[in-house]
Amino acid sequence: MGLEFLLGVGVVTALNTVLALLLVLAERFLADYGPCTLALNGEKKITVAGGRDLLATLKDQGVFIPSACGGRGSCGLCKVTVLNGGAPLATELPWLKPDEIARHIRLACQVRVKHDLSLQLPPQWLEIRQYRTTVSSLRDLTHDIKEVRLRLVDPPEIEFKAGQFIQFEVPPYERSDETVYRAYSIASPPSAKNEIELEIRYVPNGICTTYVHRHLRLGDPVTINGPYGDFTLRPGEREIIAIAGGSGMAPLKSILLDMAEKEIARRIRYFFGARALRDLFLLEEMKTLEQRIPGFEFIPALSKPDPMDAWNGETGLVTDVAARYLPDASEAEAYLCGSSFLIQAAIKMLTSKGMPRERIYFDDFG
């Protein structure tokens, strides 16, 4: 009886899965809604064709929405207002805040365009262009981490803010039959307007660091938008800790340069976590700074060192290094970069140190 029960339970389970992929086919490629307008901020006005998300439609139409996931539902950055789209969708519910359904905000790439949109963008992403590039450089700082360096081709020059990021487009290829886009951080100074660099960790499986890694050649073509963000240096003169591991160093670099070439002094704590030493990476360049910004500190450590590392640093979780440091952070401000686990770990004892939570910075990729 137990076994029949299975199988039934079995049989209705794998009945309404074909069923639900066949109401999404349906819906992909069988609803035709005709063209649809969607009026921008009450001014802009476009005619698009309906079926499609909204985050897809608008980077048609040369309207960039930031989104780290490239539209899965997976990090919660392209929220917009849908004045007229109705209620938020069960998948859309994990990154919106009460408030924020109150006031109409949508996941751009929850939303099906199927009739006429009134949409509120920030009027900053009305600026954000696309941008044509080749790759000028390939590096290997690590066994997992490729620096990558774009120059750019059309437009031939990029204003961007230091500590901001770009969305890297891929093509087609064996790991995926469709254009998918990811977001990353620009490690290189604002000044350096023709080419940016990238510090891109290797993913097992994924689409974009898989492609990066093993397909990515010398002069091959890569598209970008941007640049997003508001993970850039506050002005004032508190003490600044920074904590970061793996690819995070990149948006961190890129403010430490700015800060050099524009003579900013202020003190500088920054706390690097890496596994062994093999994972680190910019020592040099770091040492280099130290010297450059007047009050600079960089202070890594290693989680688990190799024994053939002979490691004299510190060691240990990245965060309970800091926490070491820091009897007291309460007259601070922090800028933080890496997994969500880094994040929420170094946004507990930076609190726990007295630091207000609206003095902590970062980029949320969900």
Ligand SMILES: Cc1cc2nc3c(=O)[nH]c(=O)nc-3n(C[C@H](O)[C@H](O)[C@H](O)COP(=O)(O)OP(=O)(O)OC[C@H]3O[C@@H](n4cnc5c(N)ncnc54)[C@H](O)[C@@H]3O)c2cc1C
The other form holds:
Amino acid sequence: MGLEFLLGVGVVTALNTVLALLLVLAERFLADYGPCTLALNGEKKITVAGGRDLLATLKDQGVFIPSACGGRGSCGLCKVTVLNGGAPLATELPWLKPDEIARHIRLACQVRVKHDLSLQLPPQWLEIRQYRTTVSSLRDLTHDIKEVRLRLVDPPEIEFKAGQFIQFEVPPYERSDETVYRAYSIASPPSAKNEIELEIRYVPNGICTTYVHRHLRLGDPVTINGPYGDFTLRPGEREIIAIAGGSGMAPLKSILLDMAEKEIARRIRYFFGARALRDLFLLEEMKTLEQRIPGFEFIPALSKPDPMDAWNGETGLVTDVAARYLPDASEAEAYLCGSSFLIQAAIKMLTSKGMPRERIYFDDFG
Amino acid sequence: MIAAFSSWFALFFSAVFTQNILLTNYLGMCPFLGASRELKTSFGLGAAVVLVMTFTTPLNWLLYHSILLPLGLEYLALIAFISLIAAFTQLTELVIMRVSDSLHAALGIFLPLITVNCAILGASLFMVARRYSFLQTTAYGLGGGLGWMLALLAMAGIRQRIAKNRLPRGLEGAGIALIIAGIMAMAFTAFTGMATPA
Ligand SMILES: Cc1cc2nc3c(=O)[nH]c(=O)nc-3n(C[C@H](O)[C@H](O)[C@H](O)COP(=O)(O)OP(=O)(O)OC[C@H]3O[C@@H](n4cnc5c(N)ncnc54)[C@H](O)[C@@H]3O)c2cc1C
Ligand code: FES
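Moving on from the form predicted alone, please list the structure of the form predicted in complex with the named molecule.
Let us now look at the entire complex, which starts with that chain.
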């Protein structure tokens, strides 16, 4: 009996040892891709350990690629030219146009570094950096939107264009066991280089927004990287139609403050959609901006005002309200910001009013 | 020879249809319910199960008949089979990752998931309980995998079709899927008249 028991233990141990050995050997010979050289824009060369995806590999080297999904393959922002990277994967195809595939564009988070790669990225991406900051103020703008101010520590200043966004790094905490990154637009003007302001709307069960709304305290350290994005004011004289909802306020506020500081006077009508009065915010700031920018008009619209709100402003979906104000939009340009739903509806409305598709700029928050 | 082949084929056929491991034994239910919303994902998952079942069932046969049985350690079959399946899926994932990124994206990502798929362990335990020969086991492994994949694809196809239909609240998701699985199981028994395993 005792012998049989020992035999059993011995055989299982031996079997598992052999299997483990096989796996160790496989790791050693199959999973080790050795050092790989990445050539950036034909000049900068960096040597990295192969085996991981390009987005994460580059981030470790201090090269930041735009990403709003943190590498899950669901934002399509991390496009880089990989000259010798092979054909895109099925997971990338929804994000790539035929001409981009022909130009060897890939999603960096889906490319595994297995051999030397020759990459091309916009030179300004090499300027993107990581910043250590601390929380200098927290304020509730509405019941579900928080204003978060971050004072820059190292480096102490950030250069960006009004309308751009940064990535907020969420350390592992009770809701996620890995570091994740989420995109947030900067709401403060570029002139304030040593402190940036974010407006973060709570998403139930969201990893980053729960962290910000429930855990973040004054004085906490926060790491960000950026700036990213091209949702910026295009120069010119055209009339501007802006449509936003919820935290979509953030980039537009930055753009408006920047215009006020630079004394850019253009006709702007800004339609802002909210459900009820309790979802409206920054009304005082918008009034002040109306005085500072000649030609600026802020038009809030409530889709479901509460009977207690005593609201005598516009009601209805913000896109329907904007449609009533705009008999013809063919000469204007538009800036849209908020949920995918809002943006799709606004694009449909504006093109039906004669606005060419290429003059509609937007930031889709998802 | 012909007799051997026909027994081989009958076994293969019954593993795919009449004795479908998913529909008659209800093994491998979690991924069957969890990953049957879309035909495309189902295809990758199904292919991964075919691959793993086809190889691990005969490998486990060898393990059982050349080591466990001679040493009188049949009672360790469960543990030994699980170890071998786990090592096999990990190894296969490393190989696939090495040879092709697109194959890895389509199929390899499912491998860690099916390490714990009970249909795969079930196939190995059944081949012992039913005293299959090595060749029969090979046929059974391949047939069992294909049968599992077939059931998954059929389910995904049906669920895609009914995705927009309105259902009573309590039946949404797993509820209706289980009912469909029951009807499918009944439908599959209709194949019995066509072939019965020797
Ligand atoms: C360019 C860009 C700029 C952005 N700027 C801002 C900003 O200034 N302020 C801001 O609050 N957000 C902004 N976002 C959205 C932000 O990046 C996050 O997606 C959002 O805060 C949710 O993150 P999370 O980690 O809390 O949720 P996750 O853990 O990522 O998601 C949890 C669940 O919520 C769903 N979900 C994700 N995002 C949303 C959403 N926005 N609304 C409803 N459901 C959602 C997911 O599908 C998932 O099921 C921006 C996004 C982009 C792409
Ligand atoms: S980082 Fe979002 S798709 Fe690659």
